[in-house]
Amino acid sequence: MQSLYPTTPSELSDDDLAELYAYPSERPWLRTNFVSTLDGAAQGTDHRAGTISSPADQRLFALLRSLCDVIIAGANTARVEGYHPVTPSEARATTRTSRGLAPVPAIAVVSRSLRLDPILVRGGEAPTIVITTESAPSDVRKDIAAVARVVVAGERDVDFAAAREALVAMGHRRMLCEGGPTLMRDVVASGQVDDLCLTVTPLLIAGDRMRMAHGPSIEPAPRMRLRHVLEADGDLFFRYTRG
């Protein structure tokens, strides 16, 4: 992998993209991180994000992973991806105790309808936090709360500002949201992101795949400022903050 911008073209060992995607230290942070073709498709034709990846966006995830303190993902994004909880063979451990970090980021997923991997919500070496609404069926969130710890944040819809609070005050301030689309456009409109990375994979699939942020639009559309462009094996890598 290589810097493109802003420096000059030079390779970058895993020290140095672990530098290059440091989280700041003075504030909470909430990353996203995302992967798309050339004509914008987030999923692939199975709808999974994980078809169109490819080694080096493959290893940048990782990195990303280990970098972050909890990472945050859809339920539905969850089930098509078959999320688990992370383990420690996933994340690199050096990255991680030179920082501070548990051993593992722990995962928390968004639901209304706590239609849940029983496996996902039992959590493992971190816990599984599940952010939900309190229209959520009760009976559900009961069972559910006796294994995992269960965030309420909002009515109906999820109140994104009152769940990464909360994920805060339980010391998770390194905050990695994968998506899906859904979540990521209810995150972008709610002011959240801080930090958008996103992977430019060179394939052109048509279909009606999902673009990268999907629902209602966004008014006024949040403009975002270029940090760096990284590239290996015809992929780019952008990084953009909040402009």
Ligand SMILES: NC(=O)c1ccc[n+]([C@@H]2O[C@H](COP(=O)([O-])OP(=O)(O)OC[C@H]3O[C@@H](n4cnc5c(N)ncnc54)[C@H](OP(=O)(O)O)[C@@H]3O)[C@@H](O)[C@H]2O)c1
The other form holds:
Amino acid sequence: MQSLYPTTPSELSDDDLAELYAYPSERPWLRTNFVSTLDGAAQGTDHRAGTISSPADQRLFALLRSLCDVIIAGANTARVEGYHPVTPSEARATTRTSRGLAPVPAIAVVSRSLRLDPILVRGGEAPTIVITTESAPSDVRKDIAAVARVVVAGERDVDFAAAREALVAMGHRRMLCEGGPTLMRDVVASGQVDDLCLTVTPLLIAGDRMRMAHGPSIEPAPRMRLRHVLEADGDLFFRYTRG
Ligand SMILES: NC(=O)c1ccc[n+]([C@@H]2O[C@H](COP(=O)([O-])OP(=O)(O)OC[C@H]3O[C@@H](n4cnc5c(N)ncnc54)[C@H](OP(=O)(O)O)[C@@H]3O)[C@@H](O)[C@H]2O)c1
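Structure of the form predicted in complex with this ligand (previous: the form predicted alone):
Below is the entire complex, every chain and molecule, led by the chain shown above.
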């Protein structure tokens, strides 16, 4: 992998990448990470992201997970992709300990319906956090609260400013939102996105797959500022921060 902007002469090591994607220390920070085809699809023909990803994208995906306190995911992504608690063997121990991070990132799943995999809800090395609304089924919410941390933020739609505050109050200042597109649209609309990492893989799949943000238009469209572009095997890796 090499840097195209700004230019660097050599291959980037994992340490170089950790430096390029370091979270700021002075304030909480919400990063989002997506992969897209050249024609804008955020899902493969099998409705999963893995089929449009690549080894270099997987490397970055794992690295970004290793740099955060908490991974935020929409319930549908958790269902489709089979999200389970992160295990210590999946996390880069040295990267995490040298940054004062817990052995594994927690997962915070956003859901109204509370239709969630019990294995995810039960948590692992880190307790799972369920971010939901007042309108969620109260009996299910009570059952979930017996095993997971529940954050109620908003009446029908999660209020992401309140959810973010709750995560920070739990000590989760380095946040990584892994989508999907429906969640992404609402997080962007709430003005909470500080950082966007986007991999573009050289595929053209057409069809009617979702883009990385799906839902009503956002007006005015937030403008992001380019921080860097990396390249590996024809994949481009963009990092943008809030404009
Ligand atoms: N290309 C990529 O990088 C990437 C990344 C992630 C996912 N994906 C793909 O995207 C697809 C899934 O995305 P998706 O858009 O269908 O689902 P999603 O965004 O993962 O999840 C949507 C669900 O999250 C909950 N939710 C979202 N916003 C909410 C809000 N404001 N308030 C309350 N609850 C909220 C709801 O859960 P309930 O339904 O439980 O109420 C909603 O149905 C999959 O195909 C996945 O593979 C691609």
